[in-house]
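One chain comes next, on its own, written out as structure tokens in the form predicted on its own.
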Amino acid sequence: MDKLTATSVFESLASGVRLDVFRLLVKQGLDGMVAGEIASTLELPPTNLSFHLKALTQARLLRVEQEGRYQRYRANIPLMLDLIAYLTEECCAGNPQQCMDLRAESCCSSDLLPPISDNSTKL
């Protein structure tokens, strides 16, 4: 990933009301949901939605499926992943083993967070 993606990744995510479909799409994984489900989910105006779907679209934050007259739409995992990656890249200037105990204390899962040592462990 690059910086102009993550820069774009993050503006989109900056409202609310975008990060609340984000988050809500991650749940649903492949399954995803139709533009309805998710106005109704988040009790929204399909008009407003429809603005935030187009936004969280145009970042490539989520992927969109024509099924006859509705669109589905579904979080870009691969994406968040990317995003994930990037920020962690050079933790602790490449020597992760120094942040042990703080990634101790966060609630994402080691499977996400990048190798501890040259051997690939991971926490």
Second form
Number of protein chains: 2
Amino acid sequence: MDKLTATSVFESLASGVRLDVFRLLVKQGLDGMVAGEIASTLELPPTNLSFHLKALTQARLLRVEQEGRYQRYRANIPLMLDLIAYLTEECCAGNPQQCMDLRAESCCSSDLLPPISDNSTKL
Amino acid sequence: MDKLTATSVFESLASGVRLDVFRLLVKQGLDGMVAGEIASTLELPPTNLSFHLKALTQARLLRVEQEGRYQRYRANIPLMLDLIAYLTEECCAGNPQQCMDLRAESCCSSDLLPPISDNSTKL
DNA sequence: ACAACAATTCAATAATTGTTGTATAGTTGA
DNA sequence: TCAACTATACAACAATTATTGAATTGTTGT
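Right, the form predicted on its own is done; let's see the coordinates for the form predicted together with the DNA.
Below: every chain and molecule of the assembly, starting with the one above.
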């Protein structure tokens, strides 16, 4: 994960519309959705959705596949996982106890992140 | 985690300068850094850094504390963890096998995320 | 080939964001 | 109190981003 990739992804998610689109597609998983379904679900003008789909796709957060006259979009979940890893790299000054204390303050991450191994500097 | 909070955080991290600042402070953990240290480490004009520190602080990604004539900044790691949870909510259409397959594609997340429990819909 | 449909591109406009230098507010130590 | 220092606020300008309607490209089914 290089910096340019990371900022592109964050830029993509910095818009309420694009965040809605991405989260909707994360929920759909491998099924994905075609553009028209997304537009009607989120009640967006097709033109505007297209603008945001393009931004998300250029940032590689979405993958697109043609299906006849439809375009099916899917969330690029592995990229999202890489981004999370990039964000937490070398955290907490190499002090695992800090990581544990900080995780305890988070309202909902306890079931999402793994136990901290003693030799790890990661969250 | 509401949508406005999430987009503010992503907006904050959408700039290369702010991403550098935040990752630097994640590394420092609870120690944090004062503004001048950050500016000299990243070789930024103080004025410009101040602009970005303000944006990060308003998004609550940074906490600031006065120390005499210095301002000490620290990363708000619990907020970051909440954001990660928000992003992966209800993912993969409730199908844990999809989650596992997708995790296998990520280059570096295997040591960062927990085993998937059978009844979980989360990554 | 043709009419209907799905989606995107284009052009115009509105609104927001980033960077820099200068000026200002607050703190420290002699 | 005064000079030095830390950091931010302000103003001006450059650059980018978001939204909309109209036009365009490509696909389907008859």
